[in-house]
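Starting off, we have a lone chain in the form predicted on its own, written out as structure tokens.
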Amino acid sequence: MEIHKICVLGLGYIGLPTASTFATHGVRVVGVDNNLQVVHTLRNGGLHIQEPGLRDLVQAALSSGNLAISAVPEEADAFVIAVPTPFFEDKRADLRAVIDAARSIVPYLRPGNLVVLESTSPPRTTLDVLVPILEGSGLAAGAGFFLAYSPERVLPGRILQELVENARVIGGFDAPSAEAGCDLYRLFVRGEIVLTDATTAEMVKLMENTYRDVNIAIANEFSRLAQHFGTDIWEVIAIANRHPRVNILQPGAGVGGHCIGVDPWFLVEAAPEKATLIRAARQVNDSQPNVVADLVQRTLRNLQGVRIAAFGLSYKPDVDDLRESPAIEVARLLVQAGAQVTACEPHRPDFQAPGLAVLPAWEAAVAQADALLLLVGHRAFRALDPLQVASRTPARVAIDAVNGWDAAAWKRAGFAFHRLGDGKSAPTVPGGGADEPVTPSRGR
């Protein structure tokens, strides 16, 4: 299939890098987003998301003349749908953006065009949702236009590299559709391209993230058991992982982002009676922010009016992505319990949430704090010198939910230190018992 022009719908974390990469490989691209602020920002040289190297890539694409930004689709040889697929409160997939995007291209669909869905979706979305909408054009899937599903499989912080180098799965409505998808992505993909059917490709993406979710869930549950039995989960994991066939992941504040915390629910929705383990893992990880909030509550006793400096709000270290972030949920629970929470999130200092103050610099966040709480292991936070921190804050309580701080160093700096899953060292104060809750300081 010859491809001279591509229309990419959705200019978020996946759509914008994809559109820009196609454009810098010599293809004309129109990037479409229904958010007029996004369109305005990109047209004026700005960027609405952060990703290493993305600014230079987008500027190169725009400067080449191959990338245009629009609020509406245009005729093209290929259409790529890369819009968000969140879920409703009852955990059902919210496919409204996918449906709207598909409907928007129907007037522009011509014989021989290719439509690719990249948005993560429940099994059979391509066949049961997209086909009826797109066939409203009067063209039949397979016979009149090619249709494929090709999930993004990239890691925030490494999107530009992995977009090109990772293996690409292309599931076609039929074999010719899969081949057409291969022609599209071969324009820039250097990794292996695997062809299959659409539903298999949908399952591949969901299973990859569900596998990781289940493994994180067992690590989080292990942390609760270690606390219960009075041992240190971090020591246990380090020893257990010496076994050549064991690789236990790290516990933390929960699971976030647009994929791992969302995708397993699509399988539960599609076959609830078959996905019992998947549902249980999701419930463990969804409840993990409550475990962290409870740790803070037990450490500090009464949270009413206690000033807590929370380090990090993104869903994982060193990214600006806040989608489904467990750190935000922990902060919300603490505010709900009466604490005054000031968060330091250098990657998203513009973030706002009810009852939560967000600052870009940790020095300002800790200046009036009674306790410090590490929620996200940003490199800058892991590298903090506890003696320097101690000189900037009246707080003498430090709580680590991600094993990012050296317990001994923080104790030497005068902090009562407590860590998620560490049942060996309950919070203490000078002269206090090992199981005695810590009362936060109220000034130096």
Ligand code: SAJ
Given for the second form:
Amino acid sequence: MEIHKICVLGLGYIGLPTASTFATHGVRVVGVDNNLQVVHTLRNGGLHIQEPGLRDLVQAALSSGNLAISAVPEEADAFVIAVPTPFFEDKRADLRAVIDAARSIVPYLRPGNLVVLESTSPPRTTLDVLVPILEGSGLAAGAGFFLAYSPERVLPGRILQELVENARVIGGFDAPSAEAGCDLYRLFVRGEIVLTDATTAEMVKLMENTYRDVNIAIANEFSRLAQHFGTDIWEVIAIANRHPRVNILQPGAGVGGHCIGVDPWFLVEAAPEKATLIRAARQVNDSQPNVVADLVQRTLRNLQGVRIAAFGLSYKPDVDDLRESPAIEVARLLVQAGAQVTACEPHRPDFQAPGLAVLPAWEAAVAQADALLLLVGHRAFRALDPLQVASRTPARVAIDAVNGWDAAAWKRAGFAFHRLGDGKSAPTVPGGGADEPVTPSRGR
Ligand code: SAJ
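For comparison with the form predicted on its own, would you give the structure of this protein in the form predicted in complex with the ligand?
Zooming out: every chain and molecule, the one shown earlier first.
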């Protein structure tokens, strides 16, 4: 199909880069967001989200004259829905933004138009939720308008490159719809484009992220077992991963962000009795902040009034995104247990949370600390020289939840050093405990 004008609904982490990329590839784009603050910010040359290269891209799109920002949709050849799909308290998918966006298109839908849903959604959403809403226009899916599901699969921090270079899946309501989707994304996608049906494309996205979640869960569970048996998980993983068909991921503070910890629930809620492993993995990852807080508790014994400098709050290294961050959850648990936590998050110096002091510079965060806790492996934190840190803090205890610091170097600098999943460096608890390391048997 011929595409001269595109309407992108939702100007967040995916919609804004997508709208801007279409615009810089010579197509007229109306970017729509129902948050007036976002519309105002973008129209005035500002940016409400951070992503490397995004400022320049949006600027280029706006100054080309191809990108307009609006609070309401307009007639277009293609409509792309890229709104958030969070979950409710009970883990059911919250599709309200998808439903609102689809309804907002109905008055503008014309014969031969294409509608694409990009938002991660439970299986069958395109068929069971979108079709009935869009057919309210009087046009039939397939015969009257094209309809497809095409998930975004980009990595935060690398969105602009991956949007263009990654393979793209397009699941059509029918084969002509998938072809129409291909015509749309071919405007900028250089990666392979794979055509399939809508529900398969929905499953592809959910299974990719669930696969990762389950693999992170087993790494976290292995770390608990390694500690329990008095071994060092990081050594075990390094050795196991030399096997040509083994690739164990990294344990840590838990799973954060708006994708990996959310998407598996869409499968669990859609078929609870069939998704038992997926649910168990989610529970392992969700409880990981407690395991880290417990390690801190066992290391420092009584947390009441203890001053802890926490390194990192974002959901993963070297990003400014704090959504669902397990590091924040660990800090919250420590504050709840009576500790005074001062966090250092150079990527988000503006962040505030009740009971938590946040500083941009680590030097200030450690100045009054009794213990140091590494929660996020930002490059800048990994590169710290423990001798230099020792000269800036009275703390002589360092706890590493992500294997970002060199144990020997920190010990040489005078720190008692403890690491998540390392039964060899585990704190000994008076009277013993479930995770007390088992003394390795000698002899034989
Ligand atoms: N994590 C670990 N151990 C690991 C790897 C990650 O604990 O070995 C943690 C991270 O610290 C973080 C969380 O998991 O808290 C998720 O991080 P991530 O890097 O695995 O994923 P995201 O959420 O940043 O991006 C993912 C990507 N999906 C996959 O890698 C399968 C991306 O391609 C998707 O586009 C994105 O989710 C999305 O939007 O779905």
